[in-house]
Each structure stands twice: as C-alpha cells, then as structure tokens.
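In the block that follows, a single chain appears as structure tokens, in the form predicted alone.
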Amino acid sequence: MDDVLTQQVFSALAKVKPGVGEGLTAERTLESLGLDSLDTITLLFELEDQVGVSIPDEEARSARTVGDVIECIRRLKRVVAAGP
C-alpha cells in the first residue's frame, strides 16, 4: 500500500499526532496510535482538505484502522471521479 494516498494519510497522522511515524502501518488501529475522538475528527478534516473529498459521518465512525481510513478515502475519490 505504498502509494500517494497512503503517504498523505501517514503525513496527516504525523501532523495530528506527532510521534506516530515509528511503526506506522495500515494495520495499526487509530486507538493504538493514541488518537482520541477529537484527534480522529481533526485527522479526517485534515484529509478532507488535502484530498478534496467529504467524508460522511457514518464512514468516519466505521474507520478503526489506518487502512480503513485509506480505503474509505480511496472509495470516495472513485465516486467523485466517476461523477453523476
């Protein structure tokens, strides 16, 4: 999963929660990285700005791992790219 989107998510995580860069993988849970609910919301807002998608609340609530966040954004970008 070493692509631009993954790097954007990792970078946003490091910005929101400095020090999480060590051992950061898609399999890590947001909780294991020390993100509380406010950190998670901040992360999602940061990513929305970076990638230009709006993450619905139900999608945000279901994200448990870094990989979940990456795949959620990947899905949303495909929907936006496909258009109406």
Contents of the next structure:
Amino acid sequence: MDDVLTQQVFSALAKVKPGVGEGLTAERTLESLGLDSLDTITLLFELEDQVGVSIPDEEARSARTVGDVIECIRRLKRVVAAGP
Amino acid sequence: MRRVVVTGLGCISALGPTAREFWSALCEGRSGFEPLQGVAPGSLRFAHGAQVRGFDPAAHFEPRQVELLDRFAQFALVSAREAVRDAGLEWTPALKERAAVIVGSAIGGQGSQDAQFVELYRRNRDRVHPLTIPRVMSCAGASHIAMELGLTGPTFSVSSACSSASHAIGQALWMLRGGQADVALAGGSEAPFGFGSLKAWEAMRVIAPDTCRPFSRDRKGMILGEGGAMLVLEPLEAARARGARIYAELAGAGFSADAHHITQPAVAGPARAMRAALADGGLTPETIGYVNAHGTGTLGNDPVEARAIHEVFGVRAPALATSSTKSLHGHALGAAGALEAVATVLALHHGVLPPTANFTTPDPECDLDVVPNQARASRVEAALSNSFAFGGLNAVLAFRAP
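What would the structure be for the form predicted together with the partner chain, given that what you showed me was the form predicted alone?
Whole complex next, starting from this chain.
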C-alpha cells in the first residue's frame, strides 16, 4: 500500500469536502462522502497537480470509490515512471 | 394580446454561413465536427469542435470595423444582416425607433480578452489594446446590430450561460406582446474556441473525446460549437399587413430556475419551464409534435431532460419526437438557443424533423423517440425548443405552425 499516495488522496478529499476525515476508508464511495460532480472534478484537479499525472475523462468517470481514485493514480504514476 | 411571428432567419454555424445551409446539413444529418483548428495536437483531452470554417472577416467588414469586433460580435452581425434581408423588412424612421435588439451571449468577447491579456501576462508588455473593452463587452453584438441598422428601440444583451439566446428570444416575445416594440431582432452569438476557454471546458470533464451522441447509451459528452443566429419577430398583424412570409408563430416562452446546483441539472426546473412555455402560448401538451431538446450528450443532462419531458408529456413522452441538433452543430453555448430556435422554426415550416445524429444504442434512462440519425417528414402543429443552462437557468420557447 502506497501510504504516501493514500494520505495525499485523503488530505485532498478533506480539502474539497471539509469534515470527511472521520472514518475515511478506501472503500467509501465518493457519493457516500457527499461529493457531487463538481467536488469530484475539483478533487481530481488537486491530485493531478500534486502527483503530476493527467487523469483521462474515462478513468475519472469510472472511479466510484476513494480506492478507485488511489488505484487510478497509482497506475498512471507507473506509466509516467516507465517513460514514453 | 398581440400574437408574434417569425418572419426572418439568419444563422452562421459550423454547418455553413447561412440558415439555408444550416437547414440542409441538419436534414442530411451532416455534422460540423472537425479536428480543432489552431490547437496543438495533444494539448487537450479532446480533439474536435464545431467551428465556423473559412470565415473571413474582411469579406464582411471594413478593416476598421474588424478591429472593433470580436468574433462573437461578427457572428451576431452576420446573422442579423441575413435575418433582416430574409424578412424583407422596410425600415422606416418610425419602425427603427420601435425596433428591439436582444442578443444572448454566455462569454462575450472572451477570446479578445485572452489574446490581449497574453500580451500582459506572458509577453510582459505593460499595456493592452485600447479597443479591448469595446471588443470584450457582452453587449457588443447587440450594440453593433443597433448601430449598423440604426435601430434605437430597447437594446441589450442577455447572459445566462447556455440559455442566453432562448432567454433573449423569449424576452423579445414579451416586449412585442406588451407593446414596448413593434419589431425585434433576437438571438445569440458565441465564439468560445480560445485556448483558455477550451482548457476550462477540459477541466469540467464534459467534452466527448470523439463525437456527441445525445441520448445514446454510449454518449461521452458534448462537442463545443460556435456561431450566431437571429430571428426577426413581428406582431402577426404587421407581418400580414406587409405580406411577409411567416415561418412560424412564436407562441410562448417559459423561464424557471432550479435553485438546486450550479452545474448539476434537475428535473423540476426544466419541467416547470416547459409547462410555463405551453401555458404562455395557450398550448396543451397534446399539440406538441416535436421537441428540440437541450440534449447536450453529457451523462448528466440527457436522462434528467428525458425525465422532465416524461413529467410534462406523461404517457406520450416515449413516442414524442425529440431530437438534439447539438449532435450536428455542436453546443454553441450562448448561441445554442438561437441556432436551435432556427432549427425548430424550419422544422415547422418545412414539415421535416431534424435528427439526433451519431445515435447508436438506446438508453433506457432516455426513453424518447430521438429521431435517430435520419430526418423525418412530419407536419406537426407546434414544437418546443429547450435550453437548460449551467446555473440551473431554464428557458423554453414554444413555436406553432402558421
């Protein structure tokens, strides 16, 4: 488990949706945390900046849980690290 | 109560520089989507737009005028000229004083602002062009139409994002009915293809990477469009008295706000706007044979709009012809309602319903007759044109065959 990345996602979530810190787990869906579409695109925007990846719309759309977001970024980071 | 009719149409869009070409493309299901011009490949997550191609400002305006006009105002003027020509209006001094010009635009001359501020922020120049303010202001389209034609009645711009033009046309209807004007030029124009604006749309994650498939299960979003469209509106008796060709009656308009969310659509607001337009036009739901949908092709809009149509039309909804012409001319934002009003008026006039293009698979959540892929010959009594904007601002126009 990439704890740094998980913590990054958790803290970005807390910034977009203050008060979600309590009981936050990777299994929680974004919807159950009260994120609407604007909150979600803002979250992804913050994370793209912090992590240095660009999340395609298709992947953004299929991310339902916090864990999906973490996994998606992890995958994209590997692609970036592997180089062109 | 004065009845108001449409006697002139003008339209410049990705489908061509005139209303005639716009209509032919709609009927043939020929889309205006092309690879974006002036954007470096790979610099955006999407690659297509419905841009007005081959538009040479010098062919329409004097050099000094070109300097004064942002692209959005150029589209406003070009479409207004066509609409006035098409209506065959004879301008008398008295009529000019009683002429309203009401023009929608969501972002006005943002392209000019972008270009000038690049000088400031990136090239470190310490000044911007003195014509920046008159180019950027959202009322520039309306003002230039008034100046060119010498029209001195009520003139202003309307800005309500993607409902701007429908609000403008509805407002013009009410001013004509109320006797504040005796003729109106109403519509909208937009030119949203500046790189900054494209980046902002990219960040919204609502633009399709490939094409726009409204109401289709595999839809992935909208395709941006640009252009301008204008309607000449007159009281029925005035149009009859001068022997004008009457395309359709603008029977009613209905406006509402969702008061719900700044970008997410809702069912209740659009449904209320449709009902209000019917009531304003003295129409029952049974008289409506065609709906030109807002139909952006986004995951969010289409099922919500379908539910709103079901609320208003009940058991008739699944069989009610409802197409999104945005699948052909793109989403022209503040001009969208005007382009779609032209499509709706011509659908009534010609007895042909334009299709929803690029349709592949029905979505059970959008249970409508979307007139898939092929225009349909059908004479209908009346039609609605829906515009539902970000900000939860809804404007619906009701047209009746003459």
